[in-house]
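Presented below, as structure tokens, is a lone chain in the form predicted on its own.
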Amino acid sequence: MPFDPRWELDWSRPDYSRRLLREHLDQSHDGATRRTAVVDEQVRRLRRLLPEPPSRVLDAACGPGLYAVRLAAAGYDVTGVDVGPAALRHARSLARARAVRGRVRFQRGDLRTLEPPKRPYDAGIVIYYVLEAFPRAEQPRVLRRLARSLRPGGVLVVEMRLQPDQPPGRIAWWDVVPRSVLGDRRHLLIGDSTYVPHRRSFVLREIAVFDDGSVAAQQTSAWLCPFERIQPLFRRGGLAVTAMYDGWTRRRASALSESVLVIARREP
């Protein structure tokens, strides 16, 4: 069941957060945060879409701060918000290493309960399909929270998938792994992912079986907004879509795009 609270991955759990950070920083894949070269390229693209520095930017669900710190190094005044304690610790350490602590700060927070800042931001970014991780009914409310954090006319850049990286139906697998998000000891990892097109739902489930017979399980769910519903979705969140690009390119998006970069402004 998508978004089943009994099994849904809790991104704020310290042990999960620590293991997820390991995946964020792994340079062999783009499965959590993109590899360094990809992040650098995407930050260059973001600089063309955001107001000029020293504009105030909100990095919503900032993860380990890879985008936030780079934007701060480019002269922006950045605030990163995330629920993962390990990711936030790494982000602060990275800011110190890059000597940008005066231009970037990180705080723990949930986008579902995000409060407007005393000084609104000029822009916000939501990178790596974060919005789809909320159920369909919650997505307008999350967008509304983000919109209220922006000044009137402020820009919000949101990356969204239109379809997952698999065909409709169910794909299952198993492997013996030295570690995973579910544990730091060698274990049997059993997984399956299911995409139901007419429901626009995607669920990735994983079960770890350890040598001592103990078992751990978790899932991550997504609701993927159809292309034709993106503008109404943002409108419900108090945002007017001004452009949609085919992924990170400069080409105009279409219903055939695998992912889109949505550019929206807070309505007056």
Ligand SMILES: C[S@@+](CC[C@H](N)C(=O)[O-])C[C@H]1O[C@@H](n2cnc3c(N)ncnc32)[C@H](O)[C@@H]1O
Given for the second form:
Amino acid sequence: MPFDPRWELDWSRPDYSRRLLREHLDQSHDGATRRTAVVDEQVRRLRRLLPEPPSRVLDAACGPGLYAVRLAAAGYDVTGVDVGPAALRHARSLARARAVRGRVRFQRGDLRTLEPPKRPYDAGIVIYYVLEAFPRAEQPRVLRRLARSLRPGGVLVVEMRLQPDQPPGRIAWWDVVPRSVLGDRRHLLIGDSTYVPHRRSFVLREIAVFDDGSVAAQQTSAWLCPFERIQPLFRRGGLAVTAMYDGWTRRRASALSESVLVIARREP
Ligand SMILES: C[S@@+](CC[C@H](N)C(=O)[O-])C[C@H]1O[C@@H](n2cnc3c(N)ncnc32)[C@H](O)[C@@H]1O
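I would like to compare: after the form predicted on its own, may I see the structure of the form predicted in complex with this ligand?
Next comes the full complex, this chain leading.
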């Protein structure tokens, strides 16, 4: 049984948040946040899916604010919420640098306890496989909180992964790395990722062993939703799915899609 909640990555921990930010901003891979050119393209797509500016948009789990700041630059009034302190610091400095501070604000908050705002948003986005990182039973509750943050009829755009990027079973590896999410100095990194198809669960575990013998570990899990269960999942969250695209393309999604962009509306 690979999943062990004791090791699940705590995104709110300042040291992890700082190291994760390094991964987010690394332009050599798309592993945490996408590279700048990809984000630019995705924001162009989002602008076609969201109501016209200056509508009010919630960027839920906004990370370093790459989408939020670009949407603000396009005239939207944006609020970014995230648990990661380093990500939020970066997001605020990006807003200063892009001179969009008046149109975007960043707040520390947990999607599991998100309270409805005084003035509901016209739209919300949840980008880069955030929803499936919550245990299955929690996913409709998180969606319900997001729905309650929107005005009736408000649009929610959620990017979800349907297939893991590995075949069923277990893959293990090791390497000596100069740094990783687990530490800032050279260490031995042992990795292990398991996809259990009948549970649709994916667990990546990493263990770092340092020169002084100390050890650190983290686990990142995903509880993937089968294609045919997406609509019922959103319905339980108080949202009606209006379209599903194959990733960021304009093609309709299918059960074979690796990821989907779900467009839903808050039910009245
Ligand atoms: C893969 S990153 C995606 C960030 C951003 N949406 C993007 O695409 O650039 C996942 C983000 O989710 C945030 N996160 C994880 N759990 C969260 C929670 N319970 N509430 C709010 N944010 C959370 C993390 O801090 C991290 O910034």
